[in-house]
Structures are given as C-alpha cells and as structure tokens.
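Encoded as structure tokens, the following chain is the form predicted alone, with no partner shown.
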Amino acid sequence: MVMQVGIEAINAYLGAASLDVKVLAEHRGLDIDRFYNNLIVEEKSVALPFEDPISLAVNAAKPIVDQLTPAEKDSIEMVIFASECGLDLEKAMATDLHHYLGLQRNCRLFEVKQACYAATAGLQSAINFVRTKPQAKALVVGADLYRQLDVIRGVNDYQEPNMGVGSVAMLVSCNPEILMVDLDANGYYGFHSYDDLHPMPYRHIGGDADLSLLTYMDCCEGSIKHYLSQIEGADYGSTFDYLAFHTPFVGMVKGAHRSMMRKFTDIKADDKIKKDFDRRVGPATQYCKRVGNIMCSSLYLALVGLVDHGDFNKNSRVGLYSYGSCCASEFFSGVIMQTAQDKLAKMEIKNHLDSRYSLSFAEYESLFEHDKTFEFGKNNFTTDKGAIPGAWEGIQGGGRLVLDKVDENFHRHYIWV
C-alpha cells in the first residue's frame, strides 16, 4: 500500500483590520482601475500594534490544535515556524508557538527563513519527517506582516495595496484529509538574485520590482520544467485540475499562468488562456485579493481559497508553485481530497475575513506613527490596544492572542482576549 502523507488540517488567520483599496486609491490619487484590473486586489489586511508574527501564528494554529483529542495533540512531534519577519537573531519563534499552543515537550522546534519559499521548505521537511515516523504529526506555520514603516520609507505607490498581514497553519500527517501530497513529485529551481532585500523586520531595502517579476517568471518556468522532466507523462495543461501560485498580487499570477500556457501547451489564444485561468486558477485567488501579499503563507492562502471555492465532488489534483525572492522556487503537486471542503468549512475563514474591522484612511495613516515602535531591537514598550478602538472591540471574546508588551529584557508578553 502506498503511503499517504500530506495536510490533515489547514487554517488561516488574516488579522483584525483591513483597508478597502478604493479608499487607498482615492487618498493617494492613484488609478483604481489599475488596482482592480492589473494588480487585481480589493482589500488588504493591515497590521495593528498588538499583532506580530507570533500572535498571528498562534491564532491560525489554535483552532486546528483545539479540534484534536489529547492523544492526537501529543502526537505532534515537530513544530516549524516559517517567516521572513523574525523577531530575534537566536530564538526561534517556534518555541513561542509551541508554548502558547500547550504542546508536549518531546518535540523538534525550529524556524525557517528563505523569503516567501520558507513555508514550502517547512512543509517538505514535515512531509519527510512523517514519512519516517508515520504515527507522528508535524505542525508547519507561516506568519508574516508588513508594517506601515515600509510605506514611510517610500515603497512604490502600487506596492502599497499588496502589503498584507496573515498566517496559515498546516497539520501534516498520514491522514491527509485536505491535501495528499504526490510524494517525490517535485521540481525546483534557484539562483542568486538581489530582487528584494529584507535585512531587518519591517524594513524592505533594495527591492527591484522589475527584477522580482523577472525572477518570479524565470523560477516558475524553471521549476515547472524540472517537475515535468521528473514525472513521466505530466502535462501542465491537462495533468492538474487546479493550480495555486505564490501570490504577491493576483495580476502577477495571471501573467505567469498565461506565459506557462504558451510555453508548455499548444494553447496560445488569449481567450482560451483566460478561460483556463478562470477555471483552474481563479478559485485560488479569491482570498489573496482580499488580503495582499503575506509572504511565506501566500501560496497556502491560495490553497485555502481554492479549497473553499473549487468543486471537489471528486479528488482533484492541484499543481502548486512556491517562490521566494533572491531566490528559491519549487513546483509540486498533490490531490485535494473530497473531504477537504467540509473540513475547512469548520474554520469559517470567509466569516473571519468579513469580520475584520474596516479602517478609514485616517485610522490607517494613524498607525504609521505607532509602527515606529516596531523597529528591530526595540524593547521596553507596551502596545497601544486602543489605537483603533473599533478593531480592539471587534476581537474581544474571540479567544485570540495579542502582543501586550516587550519588557526591558526583550521578553515578549502576550495576553488572550
């Protein structure tokens, strides 16, 4: 019997507040049609002073862990935290995540960093761990957020609507009720590039938007070509019922898919490629265009959107493209199970998105001053819970973890609300 390994459960936590990009366009004097039709973005999640990668990760993972029996919870023997927004140069955020989830101590804990590819590196590590120890489970969580500090430093105007907040948690086991991974079906491609630099949390320096687009496309083609060379009979146009991509913005995914169709299939006509995008890729974009780029978790937010919006009256194969700047990439595949949609529905992710507090532009800009607190290495401060009163009120009683303070010894303190 062939071993089945993959994602048993998945959940996304996408922050407590959002901004309609129409509001952003009006106040920045930007072309809203470009937001809607080129970037293909509708809303962005916005970081609040009491949110950080650890609180986001715990809030994504806790609903998954809470559904486990005590024995199942104790079978989690690996916790991997993927992020490019690290908080300490030594201490792994996986230890905080492990603590606040109340997991047993015979557990491997570590952090992974490679731009937006890190969560895929974590997922593949978890899959290989479970293959060697089938009775165990592994928890992989990606969590990242942009602070408005990036805007202060003058990011490209059309990058601002894509700067999101979020975390996706995945429980990996031999009971893959969400996604059964095609074992040893991987194409990978990477090289040295300076398309984006993130030398400190919340400080993007040296980003080259044009180069980043080119490396994304180069890696997409290279990783798919490698996958197709490894898997006999695989075909980009017909093997996959659905496709999910790392999604900095949906327009980038649309362009990548169009290019891949022209390179790897006989379909060249724009109208036919658009129909294929709408059918095979479109469902995976539904949540991404409401959140913005959440870096490590971007591909897996696309997967979550696909499961909630696709048609799964039968098991369906999906191809997944993961990309990380500077740069690493992987194309891999798996089967979304018939059980996936019902299981994910219990997480009520759409309701979570709809319940985010909708910021006015004045409230959004007021956060810029607060975010100066979060320069790397800052200590001895308490977060302003009332900076946006409506957002704070909106999460009360929801059992969410928030950052309370960072003391003089750099210890981070959290509270449940």
Contents of the next structure:
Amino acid sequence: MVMQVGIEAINAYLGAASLDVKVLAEHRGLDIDRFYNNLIVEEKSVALPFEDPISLAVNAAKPIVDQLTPAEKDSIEMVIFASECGLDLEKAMATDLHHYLGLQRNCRLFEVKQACYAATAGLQSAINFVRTKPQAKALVVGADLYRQLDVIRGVNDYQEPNMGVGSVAMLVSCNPEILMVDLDANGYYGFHSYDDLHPMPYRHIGGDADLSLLTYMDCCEGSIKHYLSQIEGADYGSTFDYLAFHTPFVGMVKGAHRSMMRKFTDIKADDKIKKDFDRRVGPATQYCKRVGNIMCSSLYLALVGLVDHGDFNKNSRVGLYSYGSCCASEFFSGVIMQTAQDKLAKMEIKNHLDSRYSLSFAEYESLFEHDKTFEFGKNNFTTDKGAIPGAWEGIQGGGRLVLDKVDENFHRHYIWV
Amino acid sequence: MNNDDILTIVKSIIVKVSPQYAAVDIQPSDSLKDIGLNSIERMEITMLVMEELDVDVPRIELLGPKNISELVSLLESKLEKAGV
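Provide the structure of the form predicted in complex with its partner chain, given the form predicted alone shown above.
Let's see the whole complex now, leading with the same chain.
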C-alpha cells in the first residue's frame, strides 16, 4: 500500500476580539466599497494585551491534543513552532507550547522563521519526519499577531484593515484524515529581496507594498511553473478541484489567481476567470476575510476555510500556494479526504469567529496604548486583563491560556481562564 | 509595436482597473502613484499590461520606472528583446 502522509487534524484559534472594517472605514474616512470590492475584507481579529504567540498557539493546538488517546498523545515526537513574532533570540516558543500541552519529553522542539512561509517549512519538515518514522506524529503550529504600531506611526493606510491575529495548529501523521499530501509534488521558488521587514517587533519597517505584491506574484508563477515541470500531466486549470493561497487579503489572491489562469490556461475572459475563482478559490477565502492576515498561518486558515465550505462528497485535490516575504515560496498539493469536513466540524471554527468580542472604534483605539508597550526584551509587567472588559468576560470558562505577566527574569507566566 | 501603441494600451488598462480615470487626461510624465492609484491597483495594472503585451519578465523589473513614460520605454525594450 502506498504510504499516506499528511494532516491528521487541524484547528485555528483567531483571538478574542474583532473589528468590523465598516467601523474602521467610517472613522478613517476611507471608502468602504474599496474594502469590500478591492481588498475583499470584512473583519479583522485584534490583539489584546494578554495575547501573545504562545497563548495563541496553545489555544489552537490544545483542542487537537485533547482529542487524542494517551498513547496517541505520547506518539508526538516533534513540535515545530513557526512565527515571525518571536519572543526570545535563544529560547524556542516550541518549548513553551510543549510544556502547556503536557507532551512527553522524547520530542524534537524548535522554532522556524521565514516570514509567512515559515509554517510551510515546518509542515514539510514534519511530513519528511513521519515518512521516516510512520508510528510517530508531529505537531506544527504557526502563530502571529499584529499590534497597531505602524498605524500609530502613521505609515499605514490600506494595510490597517488587513492585519490580524491568529494561530493554526496541524497534527501531521500517517493517518491523514484531513489532507493527504501528494508526496514529492512540490514546486519552490525564492530569492533575496527586501519587500517586508521586521527589524523590530510589530513594525513593518522597510516594507515596500509594490515590491511585496509583485514578488508574491513572481513567486506564485515561479513555484507553480516548478511544480508543473516536475509532475507529469499536471495542469493548473484542471488538476486541482480547489486552490488555497497565502492570503494577505483576498483581493490579492484574486489578482494572483487571475494572473495564473491567464498564464497557465486558455481561459482569458474575465467572466470565466471569475467563475473559476468563485468555484475553486472562493471556499478558501471565507475565514480569511473575517480575520485578516495572520502571516505564516494564513495559508492554513485558507485550508481550514476550504474544508468547512467546500464540497467533499468525493476526495478532492487542492493546490496550495505558500509565500513568505524576502522571499521563499512553495506550491504543493494534496487530497482533502471525505473524512475532513466532519472531523473539522467538531472544532466549530465559525462559532469561534462569531463569538469574538466586536470592538467599538473607541475600544479599538484604546488598545494602541497597550500596543506601544510591547517592546522586544521587556520584563517586569503584568498584562491588563480589563482593557476590554467584554472581551475578557467573553473568554471566561473557555479553557483558554492567556499571558498573565513577565517577571524580572523574563520568565513568562500564563493562566488558564 | 511602438511607444504610442504601448502608451495607449497602458492608458486603457488604467481605465479598466479604475474607471474614474476615463475622465482624466493622463500624461506620460505622470506616475501611477501620484495620480492616486493605490498599490493593489498598480499591481493589477502592471499584471494586465504584461498579459496584454505578452511580455514574460519578472514583474518586479517593472517597479523601476518613475512614471508612465519610463514604463512604456521599458516595456518597449522588453518587447524588442523578445522579438515581438
């Protein structure tokens, strides 16, 4: 029997608060139609003072681990944490995640960074690991959050509605009940550029929007071309029932899809391309447009959206495009299993999104003062749980982890609520 | 295809992406940014112009030009190289 490897379980945690972009447009004097039609955004998750990459990751991964039997849990032998919001130059956040999930100690733990590509680097490492050790499982978790420091500095206009908060956790094994990857079907493309940089936390200094958009497009074409050159008979227009893209905002995905259709297929007419977008890409955009860009987890939030909104009466092939600025990219594929939808339904992602506390504009702006305090290497502070009382009350009893304080030794203390 | 043909195509694509520019007298010395097109619209224009002219170059090479005239000259040189 051919080895089956891929994603056994997947879950997303998308923060405790959100902002409707209509509220943002009204107060910023921006054109809401442009948000809806051009960027294609509806809401974004907003970071609260007690959220950080570790708490987000634990909250995404715990429901997956909680569903395992003790023996299955003990078979997790690798934990990979992907993020561009690292908290320490030495300690990997995978060690904190491993601790709060209560995993056994014969386990490889490390953190990966390559902008929004990092979780894909982690996923591919995990796939290769379980291929060599089929009885083991690996946990790959991406977690990133945006604090509004670029907004405060006034360097942000149409980026403000796009940047979100969230984490996606994936359990990788030889029992791929969600996504069975097509082994050795990978196209990659990367080169050096300076399209988006984080020289300091939460500041996208040096980012060049034009360069980043076009680099994304060049990489999309380059990685698909590489994939097609390796897989005999593969065709962009007909091989994939669905497509999921790294989604900084849905409008960008729409542009990329249209460009790739014109490049790789005979379909050139706008109305036909739109129809193909609605059918093959639309389901994967459903959650992304309600959360914003969650960086390295964005592609996997697209996958989660696809599983919840696609039609899987038969196993369906999906093409996945991952992009990370500066830049690395990969196009790969897999089969979404008929078991996927029922399995993911237990995670109740839509309910989770609906239950986020909806911020008023005054509440949203009041968080900026907290955002300013999140400097790299900061210690000796306790997080403000009551900054948005409604959001704090909303998560009580949900079994979620929140950051309580960072002591003078830089040890981070968390509590369950 | 000469400079004027390419300029006509660029102008028509600007209007296609953002119809309000139908009423604007766009000059070769204008830059896409200065006439008020945002980065997503600029990306769309760049991609559509490439598709229309069927030039196969990395898109990021088209970022250098400071105005429409320079963009047209660059596209013309790419078309010449490709022997179109």
